[in-house]
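Encoded as structure tokens, the following chain is the form predicted alone, with no partner shown.
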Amino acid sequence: MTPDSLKREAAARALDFVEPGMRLGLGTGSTAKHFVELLGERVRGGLDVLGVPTSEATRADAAAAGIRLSTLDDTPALDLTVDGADEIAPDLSVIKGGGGALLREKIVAAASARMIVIADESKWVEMLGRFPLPVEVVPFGLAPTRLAVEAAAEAVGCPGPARLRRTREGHAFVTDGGHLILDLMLGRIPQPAALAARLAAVPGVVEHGLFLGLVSVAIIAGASGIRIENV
């Protein structure tokens, strides 16, 4: 099966998870866009559920769908978050933000009352850090911040360069909140809570894409099939 593929699957098991009258976060991502897609689906069959988008290219598919949809300013209290991962630890923390959307993903997981994470079997990782970090940042003063984001990495024990994120042609990466994203290439993270308050502690830096103690389940599509993992 393709990695594609594997990602429909896990988008299509968290359906489960999903009752009549839920109000969802609904994440960013390649496996996110499966859920969606397939929520619609069921939305048009009948199911009545509100949905809060974690980005513009997500309002813009879960409104192509059908999907109703809200704000967190109107729908502050979330019932249940289903959102895609770029590396998932054994203990269930997480890194995210590999499609730029971090920031609100993580107000709206943190809004709700559960997290699901969905992904094909090579995010799992025995630990974090693999991936590129990632590291919204403001605009202003970006060379002394980055600076101070790579100083922070060191102190807990992962040194590693912090990446400015481009577009395919070149430009600078920018959020849907106007920010730029510094990628940490680390490596491995052995103390993502530590890195994780030195990283909101630095001037400058706006959120981070390690989402420890946010997640409650995990669905993993593999080639033997699905897993789900728990807290």
The other form holds:
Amino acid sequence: MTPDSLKREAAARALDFVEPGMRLGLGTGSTAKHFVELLGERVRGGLDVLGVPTSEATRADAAAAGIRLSTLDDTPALDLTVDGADEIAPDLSVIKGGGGALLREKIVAAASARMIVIADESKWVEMLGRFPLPVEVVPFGLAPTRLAVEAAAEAVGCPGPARLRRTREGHAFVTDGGHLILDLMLGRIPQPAALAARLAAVPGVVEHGLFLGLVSVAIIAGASGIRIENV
Ligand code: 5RP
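Provide the structure of the form predicted in complex with ribulose-5-phosphate, given the form predicted alone shown above.
What follows is the entire complex, opening with the chain shown before.
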């Protein structure tokens, strides 16, 4: 079993939570891409759902899959969002944003009655923080924003550098919203809620990748099968 086949298995299991007529948030990343492809197969078989994508990449994938699409402006309340995650802790707090779509992902998740995360078992952790925490920031005043982000992490017991995310070509990575991403290298985040509050209070921070209290179900695919975690 490859990690990618496990991602597809988790995505396939998430289809069991989809009902006809649902308004669905469509996540971003390689696992969410599997879900969009599999959902597209169901749609072509007659399932009627409406999708709101969390990125331009997912919009393109969903359109190609034949899924009827909307925006949050036209469809402000969603029934369910299915998305991937970079890390998932036992209380279903998660880190997202490895693909750079955290801002739209969080807005869509917050507009949804339920959020399901789908992942291979490598994403399951006892404590968040090994994965660098993405923090989306405006380009203006990047240097002081970076210092304030690092100070916020230090103040809650998890000091670490904030690195500007770059593309493979070495350019600054720019999100769909025209912002930059600082990846906070913390190792462990003992107090996620305290860190989330500190980061949200930094001028220049648009959003951070800590999704706390948003996920109600995690579908984790591993070598020994699929496990479903609820809160
Ligand atoms: C994108 C995300 C992704 O859901 C997260 O990075 C997981 O990606 P993948 O499914 O490719 O492992 O948050 O912003």
